[in-house]
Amino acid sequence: MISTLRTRHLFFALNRQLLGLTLGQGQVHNFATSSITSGNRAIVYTSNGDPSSVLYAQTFPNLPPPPPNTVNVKFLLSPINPADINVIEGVYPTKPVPSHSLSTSGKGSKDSSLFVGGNEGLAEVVDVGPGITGLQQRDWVVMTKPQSGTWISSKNVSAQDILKVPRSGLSEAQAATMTVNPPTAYNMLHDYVELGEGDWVVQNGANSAVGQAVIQIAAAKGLQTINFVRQRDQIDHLKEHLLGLGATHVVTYEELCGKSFRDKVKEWTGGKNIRLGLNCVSGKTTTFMARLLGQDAHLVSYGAMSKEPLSLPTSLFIFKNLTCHGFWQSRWYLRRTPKERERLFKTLASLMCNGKLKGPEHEVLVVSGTDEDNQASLKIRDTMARLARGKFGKKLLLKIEETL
């Protein structure tokens, strides 16, 4: 009879077979793990890379009782940003700070670099620190302090680094995932050009998570929007879905290019100036785009799909005295106080519970208490490949449960 340690042996051999050829790759990986059998789990890294070579499940000990100022919360969802890959990969401008404390021995390493990932999280309050006022067990909270490391089950914060949201009215898709994308639409039509029902906006990137807030938070304002998407199969059924969430137009790159699209914008908007752009693809579209602006109107930049540089007539800047900026949440964050912050969150959530800003279509990953490391490793580098493959159409949520 074959042992019952030899079966698992047998067991985590064959999946790491089946893993490197799920990954189409030649090697086998090796996985990290820990000797913990219950209690927390995240989902680290020691080396930037490939996300599907180089992330691993690690359990460690249970939380202890959190020490004055802090808290002890249970992650309920986490999303998986297009962000947070390019951190893993070392190429994203924010570098997240070594998690010292996870050790499986519990005490953990000076000289370790443990990497939990993750930015953007919906948690649960678990336990409350002496010194702690507002908070209690069963809060909801999202993190305001960049790179938190939020790919794990429970997790110790500074009360500093949270603010709390209604649980009440919000659904924990739309709380999870509100730190970063809402924020930026919210902040980018309202902190560069002051806009009042009936002015216009254009936008490129309009299916993104993104531009499906700027639509919503647009039309909430009474704001007309023409948004810009790439052709695809079923574009009608793509424009069908951003009509639905309040847009004014929707139109394709192909379309925009075209030699009298200018005029029928100008047929749209009866003449109006148009004071406000959002690029995050840049490139030739990007150029075609500016030239629907205004005068004395405002580009902002968030990103560059098209992984392209953004070129721009002069002419718009000496004639029609055209600005351009460039927007990062984790700036704005940085610069604002609590208070600011606390603020923003509030008008967001308030639009949510009254169904002007809806949550995103999203999957759910669940990392299973029952799992083992590995197993759990095996589950998040597959699904690390088949993101890079553009397997996922939706926005995908990661849920690490504790391990039994």
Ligand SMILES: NC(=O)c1ccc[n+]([C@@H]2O[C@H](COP(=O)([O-])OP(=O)(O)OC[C@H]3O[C@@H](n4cnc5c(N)ncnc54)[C@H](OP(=O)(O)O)[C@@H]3O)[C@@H](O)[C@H]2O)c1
Given for the second form:
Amino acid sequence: MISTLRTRHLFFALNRQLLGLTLGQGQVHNFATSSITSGNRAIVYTSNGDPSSVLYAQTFPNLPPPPPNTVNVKFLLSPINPADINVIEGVYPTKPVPSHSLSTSGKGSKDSSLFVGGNEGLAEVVDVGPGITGLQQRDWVVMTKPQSGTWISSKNVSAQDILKVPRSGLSEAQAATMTVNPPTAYNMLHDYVELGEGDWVVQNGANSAVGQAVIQIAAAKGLQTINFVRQRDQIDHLKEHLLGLGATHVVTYEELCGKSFRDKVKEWTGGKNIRLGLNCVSGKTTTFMARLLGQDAHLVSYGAMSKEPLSLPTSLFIFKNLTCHGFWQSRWYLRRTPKERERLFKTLASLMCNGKLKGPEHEVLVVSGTDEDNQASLKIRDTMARLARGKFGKKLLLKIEETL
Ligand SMILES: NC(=O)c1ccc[n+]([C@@H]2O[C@H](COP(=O)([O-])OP(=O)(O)OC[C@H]3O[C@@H](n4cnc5c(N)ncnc54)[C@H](OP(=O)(O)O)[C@@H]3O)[C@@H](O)[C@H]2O)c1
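Next block: the form predicted in complex with the ligand, after the form predicted alone:
Then the entire complex follows, led off by the chain already shown.
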């Protein structure tokens, strides 16, 4: 009996801890409740903080028919990207706008600031409003407006904030992830230095979704890549996977920091200058990677997964004329014309359709239509907590069904 009670107590305590529900002394967070039990559902938050504490699922009334120049879309898959976490934490420079159009009798009514999570996603057109041309039911579209709130089952979106993508030749996962990581990879390979067949590129975080896109786009251009990854139990398996995507060499950071590694690289390149380095990690290992760069090279930083600063020897600037840049795909979208954006998507879609750019390895988290909002909230919070502990080696994609 005692052991049963203890087990039960432990179960509840563990469950509360696991789900991040305990706030402080005796305080337990109640999820927002809504009187609406079926309809459109979104993963939302009203204040910034740890996603495993501030996110919750909420059902909203079904949407009205799309107004003029607006399209009603149903989301098929929406990625959870590292930047989405930063946005919820409140530490990302791009801020989402509150979703005033969602009304409910629960928390997050029209009066308070309610934000829907998610930046990118693939959706299917369900209905088109008056004045829409070039789009019809069942077309696939991706979001071009940053922070558009894609962790939702359906939405009315302005026609200028979406772009049609081909349904045939692309998988749902490829299309859902095509507006952030592949463009980042493509632009970093093209915008800083003109590289021709046989030229070399070095990059860290090479098994990230961006890194894997870099490997494939570089291989399609005939470029050679030296790719750095973290040591792990099944490192040979990871190396094989990246080599299979077209990487020339895959190396751990321990190997990179080893004594004779620069000699090995000289052997690989035949002494040819390496003129492009891509960094999403920073910290000490990036200093070692930068030392591999040759004359007039460019080091492009687009992330800082180690959360450490980037520190570079001054000699690289003086004697090798190194140039450093920061790349941000959001800035690229802001500064380029819709035509340039369309051209970029066409190029990426064509690489994907030709089998030269695979979608990321992924897992789909389904928030099922039969889950109640409370259950869905627990599922999301648990996932966010596991994500923070690095429990997913694969890209995580959300599929949010309407509440039945
Ligand atoms: N600037 C831009 O426009 C732009 C666009 C897209 C993405 N990004 C950034 O690029 C980065 C990668 O994004 P993603 O979506 O491709 O990521 P992802 O697929 O989720 O992969 C994350 C990568 O970071 C690595 N990592 C995590 N913590 C690390 C640490 N402490 N030290 C070294 N490596 C670590 C992981 O290595 P393990 O597998 O070893 O855990 C993995 O390779 C993120 O920082 C993201 O914000 C920037």
